[in-house]
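Only one chain is given next, in structure tokens, and it is the form predicted alone.
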Amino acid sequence: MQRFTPDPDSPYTIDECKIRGRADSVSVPDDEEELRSEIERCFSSKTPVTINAMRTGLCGGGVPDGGEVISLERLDRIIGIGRKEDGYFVRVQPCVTVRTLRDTMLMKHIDGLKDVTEGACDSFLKDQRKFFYPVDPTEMDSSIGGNIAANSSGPRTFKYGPTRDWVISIKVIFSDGRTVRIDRGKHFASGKHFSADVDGIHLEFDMPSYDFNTNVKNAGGLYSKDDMDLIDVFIGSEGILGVICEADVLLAEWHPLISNIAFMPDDTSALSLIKDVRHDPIIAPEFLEYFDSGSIDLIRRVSDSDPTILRPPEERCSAVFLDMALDDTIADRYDRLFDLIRKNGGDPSKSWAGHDQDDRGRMFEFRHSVPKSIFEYVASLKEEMPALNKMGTDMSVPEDKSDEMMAFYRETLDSFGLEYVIFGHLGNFHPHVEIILKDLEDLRKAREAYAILAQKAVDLGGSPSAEHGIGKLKRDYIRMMYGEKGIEEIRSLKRYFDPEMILNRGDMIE
């Protein structure tokens, strides 16, 4: 294991977020062994330990505020290849990507892989079908042990459901180095109360009162519902009860799939051409975004000095990007898109489609170069003003609040005097709108705006963070959502599992 003091700017004290933390040390177990020897040893000096991997996180819960970080880089093996009824799972270290997984599985590059049940490696090599790991939480790099400490989502979440639904094992080390294997279906609560033996561990506590909101696209606090599965108090819990160190997830048998992006005349188009197509039975789209016209702006200013970027039509217009199955029934699925594609105002001469691996590549960058670009933009002012962070939204709203709240971001944002743009997973009515800061002085006009508009997200029945979890940036809206009695009870769970409060520090909760 790899011990070492941290320079002040190493990469093991930020994340994507672009917040500086401070750690006293760095440790870099090789193997799941070293890995709950240093969590025993923290926990026997009380010292305060900040899990993290990849990185990619947005809400600071990866950046350490003191104490020890414990990198889990070097756990990123898939170890093996189990098969469930019809189809199959994998079982991965924590810090396997989900590029990683995905190119390994549809490609069956499997050897080496051992049968996590019996004959389940040959059964998949023999299998004429493919196979993949359906959830896509955007960044691709991302680790699947963040993605469920974080119950990680993306734009497929419209057909496949987060993270949580494709998790069926997994195993925590809790904060004084016990480790338990929860798989789903073994263990239930009765009312909000668990009762359970674990590998030998009796467990026994009282889930939040709250009911969790899954109403909505959701990653803000603890999952609490009566009668749940032991399995998920540990998904999207953020690391703050125990440290996943192996899981276990399921595979979708994969189809071709032609992508789309529509150009319309404006913003009103676009999301009117969302509405039609969210519920048509004959495109069945597998995701939908929206991209702005100050979106789509932006992404012409990008093409402009990086010319791999697609670049889009020189009028100002806005745009929607969608999944369609590649089938026998792929024409009628066309004549469907075009109708509403023109009922809306739009001519579908000036879409694009795509279905090679390399065109759908392309069209996938045209989409991330707009938070891309953004992250470059704030990292590049940090030099200048390093209290300067980004500030982008993450909140959902109910279907029927959809159009209320996208107005109140245009509202609310303009009369900040703050510059926006407005992209994102519409299928699940849950924008991206990324403040474009100039000073410090806007981050204080952002901040302020954020809280209200936080506040009105919660007001409609929605969640302030859908995708990319509390951290320690949004501490904040966890008292919107559950109030003082609420944020009590998750202290009080995890005081239970983690005694010295040592586990991801300011993570949630303060």
Ligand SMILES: Cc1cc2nc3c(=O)[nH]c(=O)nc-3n(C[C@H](O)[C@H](O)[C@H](O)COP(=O)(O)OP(=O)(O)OC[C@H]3O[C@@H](n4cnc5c(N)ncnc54)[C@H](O)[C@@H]3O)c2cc1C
Contents of the next structure:
Amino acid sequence: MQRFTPDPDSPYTIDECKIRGRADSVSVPDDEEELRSEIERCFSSKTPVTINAMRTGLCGGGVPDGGEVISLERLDRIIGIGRKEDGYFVRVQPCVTVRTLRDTMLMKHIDGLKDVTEGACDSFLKDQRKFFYPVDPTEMDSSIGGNIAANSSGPRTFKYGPTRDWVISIKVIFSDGRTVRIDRGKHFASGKHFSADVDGIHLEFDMPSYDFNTNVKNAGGLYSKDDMDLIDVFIGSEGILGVICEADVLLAEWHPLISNIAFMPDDTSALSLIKDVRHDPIIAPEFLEYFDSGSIDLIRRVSDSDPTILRPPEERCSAVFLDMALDDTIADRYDRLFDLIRKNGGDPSKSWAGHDQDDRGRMFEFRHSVPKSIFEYVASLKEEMPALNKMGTDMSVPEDKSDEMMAFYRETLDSFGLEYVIFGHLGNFHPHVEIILKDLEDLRKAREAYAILAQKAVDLGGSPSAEHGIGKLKRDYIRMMYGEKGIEEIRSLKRYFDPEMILNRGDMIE
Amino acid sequence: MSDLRIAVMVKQVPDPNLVEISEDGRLMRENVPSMIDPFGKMALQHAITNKCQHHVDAISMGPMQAQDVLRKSLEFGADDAYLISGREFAGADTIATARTMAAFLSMRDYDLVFCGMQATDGDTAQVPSELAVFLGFNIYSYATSIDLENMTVTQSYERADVVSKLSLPAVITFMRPPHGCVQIPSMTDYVSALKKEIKVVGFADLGIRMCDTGAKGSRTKVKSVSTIIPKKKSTEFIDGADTVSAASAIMKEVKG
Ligand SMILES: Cc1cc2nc3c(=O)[nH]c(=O)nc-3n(C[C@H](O)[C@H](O)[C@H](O)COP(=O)(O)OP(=O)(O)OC[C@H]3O[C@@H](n4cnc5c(N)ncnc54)[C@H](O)[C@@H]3O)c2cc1C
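Same protein, different condition: the form predicted alone was shown, now please give the form predicted together with this ligand.
Below is the entire complex, every chain and molecule, led by the chain shown above.
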């Protein structure tokens, strides 16, 4: 196992929110056994441990505040395939990336994988159907373990639900090194109380008394529901209760999709098209995103310097991205889509469609260039202003409050005189508002505005963190949701699993 | 010029980023996703960008799977698509390929034939010139842009761009995509492509002899392929304004 002291600018002390932490040491276990003994060692010496996977997190979850960083990067193997009912699941080590899992399964490159259930690999290979892992947290280089810790979701959540829905078994190492495998469907709470014998370990504890909001996309705090499944305690727990060292995730049957970008004259017409399309039974979109005119302006600027990025139309416009299943009914879907685009003032002949890997890949890069260029911009300012970090919202509200929230974003940020772009998953009423900071004064204003926006999202019955989690950056916002009592209950649950409070210290709660 | 008939020759090639070369120099195409040959795609983009009221056909010669690149061409806005396919055409070298395609093109009265400057699998760049010879068309190679309103074509001659008046009928080979061209099919073109059929043209439709096409009509056979590492050469440019003194300068150089 590699162990070293990180440099001040080490990649192990920062994640994609660009907050820089500090650590005394970094260890990189080669296998599960080394991981377990390293955690045990930290437990005995009461050394705080921060778990790092691919560090694409956006809320500082993997950013250490002293102590040791344990990087899971070498636990990156797909272990095997299992059969379940009519489909399959895959057993993975925690640091397998979403991209690797998707490509390996789609291409059926499964040489050397084990049968998790008898004959599964052979039957998977012979199956005429194609399968894939459908959760797509936009950042394809994030890890499955990180996704489980954050209960990640993404544009495909609109059709497939968040990570939680696809995890059927996990192996968790507690802070003292004890390890359990938890299978979905085996252990349930009675109300909020758990009393279960798992792998020879007796677990008995109470979940927080609040009811976790599942009416909206939500990654804010620990999941807590009456009669919940034990596995769900750990999914979305951001590594504060234990380290996930193995997981079984379900695969979905793959079908071809066609991606579309409808360019609309302005933000209002794009939002109105989204409303028309969202529940349309003929179009049945599988993915629905909004890009305001500011985002499209940004892409135009990116394509000036990077010709591999598709160039949007020259006239000012907004855009709606949607995927549809490519099947026999595709012509009817388009008839309907054209009607709705035209009704809202758009022109299908100036909009894009593509179904092959090349076209879809380029459309993906087109939309990804918005968050990517903002990350790069913030990173470039960081040298001059180390205190700067990215300020993007990740809030969701119920459907009937979506317009109100959208207007509130603009009103609030305009009143602070901040520059911003709005884009993202409007299928789930969850756009990202990226505030484009120019200096530290902007950062101060953005923090103030952010708190106002988060409170509004909570007041409207939504979540201040729909998909990125709480980490160290958004602790104040879960106080808005659960109050002091809720936070105290999370703390006492953490103390039950992690009595020395060494795991991911500072994440979710102080 | 109005109502020109334009043929665009597109070839299906294995994705160059994924294809490997076997020890005996063969391209290992098996299981490698294929794509529209990049230069052929540029030719198509020039045709579509300049389309207006002209008629654009996409044409490919290859196995039935090559329908994919024709479907793609239709999605990009081609009006019709033809696949020249059949066992008889297998193993055709450049001359047999050009002769076969010329037989088809000459039946359809085209004003312009757009090609990529070369296909990225064979890389010979021979087929377009051979097509021009068989069809009796003019040829404009290495074009970078074309203006069908003013009937001019711009060709890149390494150190200079040459703009010529276009004299029809002609074969044009393109080496660059048009400026600001569409990179993704429009929704409307995509949908009209759904309704179109790709017409398959066989040996019997062409009125050619067996000895003109396929392996039998080929004059060359690939024995092996190897990568040549070019020797460093220095090039001296001689001013050609005065041809006589330029010629004597060359003679002096050659004689030493
Ligand atoms: C451009 C971009 C776009 C993004 N878009 C989305 C999006 O659409 N939806 C979304 O949900 N997220 C998104 N993210 C955020 C990020 O990709 C996810 O949060 C992802 O799940 C993090 O995975 P990771 O492997 O990078 O984890 P890390 O960043 O390394 O860790 C994230 C957190 O999980 C903990 N952790 C990681 N692995 C484990 C484990 N095995 N056991 C216990 N705890 C663990 C870490 O300690 C940390 O607290 C985006 C990020 C970027 C950069």
